[in-house]
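Below you'll find only one chain, the form predicted alone, shown as C-alpha cells.
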Amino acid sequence: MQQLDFNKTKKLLDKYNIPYPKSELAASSDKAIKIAKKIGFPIAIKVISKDIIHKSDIGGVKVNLNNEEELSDAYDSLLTSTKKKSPKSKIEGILIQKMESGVEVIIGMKRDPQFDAVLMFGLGGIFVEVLKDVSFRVAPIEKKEAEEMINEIKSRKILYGIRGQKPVKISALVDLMVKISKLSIENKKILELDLNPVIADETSAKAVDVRMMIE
C-alpha cells in the first residue's frame, strides 16, 4: 500500500463535498506567511508528503500559531525536523490550516476480504487510543446506520454536551459519515482511509486531517 498524494486527495474530498479547513499549500516562509494572513490566525501547519504517515511522530505537525514570527520560526522548526527523521521523504509542500476548535472525532474506513467496505467511528484522542470506544458497520450506510453508530460509543454524551459545552451538531456527522461511505464504495482502489480528527462543533464538523491507502 501507498498513501495518495495530497493533490488527488483533496480532489475526492472535493468531489464528495466533505467540509475541511480553510487551506493552502506552501513551498516557502514567505508564502506561508501570505497565506496565513488571508485564511486568518491562528493556523496550523503540516508536512505533505506521500511517504510519511504518521506526520507527529517525526515533529512535521505544528499547531496555534497566532503570528507571523511564530509561524516563521514554526516553518524552519518543521522542516529541519522532518528532513533528520524522515530524509528520503519527497515533500510535496507545507500544508498552512486554520485553526479550529471543537470535539475531536475519528472516521476511518478499512477493506475487508468478506465485507469489503467496513466504516468506523469513535472518539479521537484517547477514547480511540485507550479506551477503543468506537463502533463499525459495512457500507453502505444511510442517515439511520451513521446515527446508530454515534449512539453506539459509550462517550456519545461528550457530543450531546456536557459540563456547560456546547453539543456538537450531530447532523453535520452523520452526513460526513455517509459521504464517506459513498466514497468508499465508489472508489475500490482505497483499501484505507482515516479522517482524523474530525473537529466537530455546534456548526459543522471537518475534516482535519486525511490520510487514504491506495494499492
Contents of the next structure:
Amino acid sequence: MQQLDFNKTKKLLDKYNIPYPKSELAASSDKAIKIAKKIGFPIAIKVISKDIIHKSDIGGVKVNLNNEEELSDAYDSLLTSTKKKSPKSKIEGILIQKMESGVEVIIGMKRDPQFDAVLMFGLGGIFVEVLKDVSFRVAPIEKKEAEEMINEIKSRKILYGIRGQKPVKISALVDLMVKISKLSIENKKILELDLNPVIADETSAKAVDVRMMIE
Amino acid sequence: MSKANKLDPIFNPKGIAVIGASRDHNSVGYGILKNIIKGCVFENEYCKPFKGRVYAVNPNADEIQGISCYPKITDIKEDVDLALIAVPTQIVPAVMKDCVKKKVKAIIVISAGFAELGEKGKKLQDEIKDIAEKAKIPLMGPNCLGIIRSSANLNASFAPAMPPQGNVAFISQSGAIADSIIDWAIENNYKFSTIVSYGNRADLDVHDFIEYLEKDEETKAIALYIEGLKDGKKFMEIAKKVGKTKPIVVLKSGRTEKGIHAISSHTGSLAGSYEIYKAAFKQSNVTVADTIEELFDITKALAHQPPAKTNSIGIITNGGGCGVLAADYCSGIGIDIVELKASTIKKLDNTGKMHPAYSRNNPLDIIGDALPETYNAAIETLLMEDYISGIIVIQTLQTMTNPEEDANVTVELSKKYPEKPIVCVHMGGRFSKRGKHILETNGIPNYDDIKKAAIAMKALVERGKQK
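Next up, can you give the form predicted together with the partner chain of this protein, since the form predicted alone came first?
Starting with the chain above, the whole complex follows.
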C-alpha cells in the first residue's frame, strides 16, 4: 500500500466537500511567510510527501507558530530534520496551514474482506492510542448511524463540553462521517483512510490531517 | 429465484435416501439411518420417527435396520427428494453424480475431508459444488451434522437425539456445538423448531437458511453460531430483512484473532475483526450473545415475549437482596429502572394486598411472605401503568411461597397484558421446578440467575428500539 499524493487527496476532499483548515503548499521559506500572512497566524507547517506516512515521527510537523520569525526557523529545522531522518523521501512541498483549536477526533475507514468499507470514529490522542475507545460501522452509513457511532464511545462526554468547554458541533461531525462514507463507497481504490486529527469546535469540524492509502 | 425457496426438500422431505447407510454401530451411516427411522440413537420422549419414505443405499448389504438396501440411489424406483451422503470423501463426487441422475431435489453431504483439510480437500469441495450448481440442486455441507426438525418428524443428522419442540431455530456453523446443545436442551427444557449445522457451506450458507426461516411458521426467533462469514454484505442484507419479523441472535467465535493489518493507518490497526462483526450485527439488528447459554437465554425471550416499547422497566421481588442485585445488573447494562409514581404507590396501597413494610419503590419489594395474591396485585398494578414497559418478576422460595400458583398468576397476567414483556427469576432448584415449568411452557422465560434475566430484558428493550 502507498499513500495517495497530496494533490489527488486534496481533489477528493474538495469533491466531497470535506472541510479542512485554510492551507497552501510552499516551496520556500519566503513563500511560506507570504502564505502565512495571507491566512493569518498562528500557523502549523507539515512536510508533504507520499513517502512519509508518520510525519511527526521524523520532525515533519511544527505547530503553534505565531510570527514570521518562528515560522522561518521552524521551516528550516523541519526541512533539516526531515531530510536527515528520511533522506530518500521525495518532498512535494511544505504545507502552511492555519492552526485550529478544539477537540481532536479521528475518523477512519478500512476495507474489510467481509464487509468492505468499515468506518471508525474516536477521540484523538490517548483515547484512540491507549484506550482504543472507538466505534465502527459498515459503510454506507446515514446520519442516524453516524450519531450512534459518536454516542457509542465512552469518552463522548468530552464532545458535549466538560470543565467549562463549549460543546462541539455534533452535526458537523455527523456530516463529515456521512461524506467519508460516500467517498469510501464511490472510490474503491482508496483502501484505507485516516482523518487524524479532525478538529471540532462549536462551529465546525475540519480535517487537519488526511491520509489516504491506495494499492 | 433465491436459493432459500429451494430448501423445502431439506426442511420437509417426503422421501429420503441415506447413501452410506451402514450396519456398523460406530459409523455415521448407522447413526443417521437410525435417527431417521427412530428419531434418535439416545432414546427420549422428544424423538419422532420419520413418517415419509426412507431408503438405504449400500452396495454391500441387503438390509440394514430392517429396511432393504439398494446398491445405488438410481436403483430406487420411487422419487427421492433428499439425499444424505455419508460415504468416504473420495467417492462423494461419484455419488453426487448418481444423485443428479436420480433427480433428487436436495443433497446433504455429511462426509468430512473437504476444504477444512486444506488445498486438496478444497479442490474436491469445488468439484462437488460444481456438480450441484450445474444440476441446480441445493447442497448443504459438506462436513456437516445435518438437520433436525421436529415438526417434520425429521432427524436427518448424526446428532444423538431430538430436542424438545419449540419456536427457536438454531443454525450452527459447528456440528459439535449443535450436538451438545441437544442433550443440554433436553435437560433444561430449551425448545427448538429446527437445528441446522451447515458445515463447510460449499453452496448453502447461513444467510440462505435465515432467509428460508423468514416464512417458516414453526420459527419465531433465530439463534446463530458463527465462526466466520463468507459474504458479509449478503448476510447483513438478509438479516436486516428477516429480522423485521423474526429476531436474530448470534454467538460469534474467533473474536481475538488478530487480522494481519498494515500499520499504515490507525483504522487499520484498531479495527479488529470481532469489532467489525459486532458493528455489522448491530447494523443488521442482530443481537450479540456472549456465551452459548446466553445465546439461547436471549433467543427464548425474543421468541416468546413482545419487545419493550420503551426503556422503562419494573422489578417485582419477594427478596430485598435480589431486588438490589437486579437493579444493579439492569443499570449496569443500560436498562432504566423507572421510579414509581406516587399514583402507582397509591394504587398498590389500595389493592389491600401489600405488606405494610413493602418497598414503595422500584425495585418493588413485596416482602418475603408474599402470597400469589400479593404477586397478582403487584404485577397487575405495574403492568397497567403506561410508563412501565416491561417487568422482571423475582421469586425466592420461603415457607409460605407457592411457586406454582405464583407462576400461574404470572401466566394469566401475561395473557391479559400481551403487549408488555415479562421475564421471571424463580430462583431455586428442586422445589421450584414445577413453577418454572408452568412459566416456560406458557412462553414466559425463566432464568435461574438474575443477571441472565437482566440480559434477556435488555434484548427486549433493544428489540423495541429496532421496530
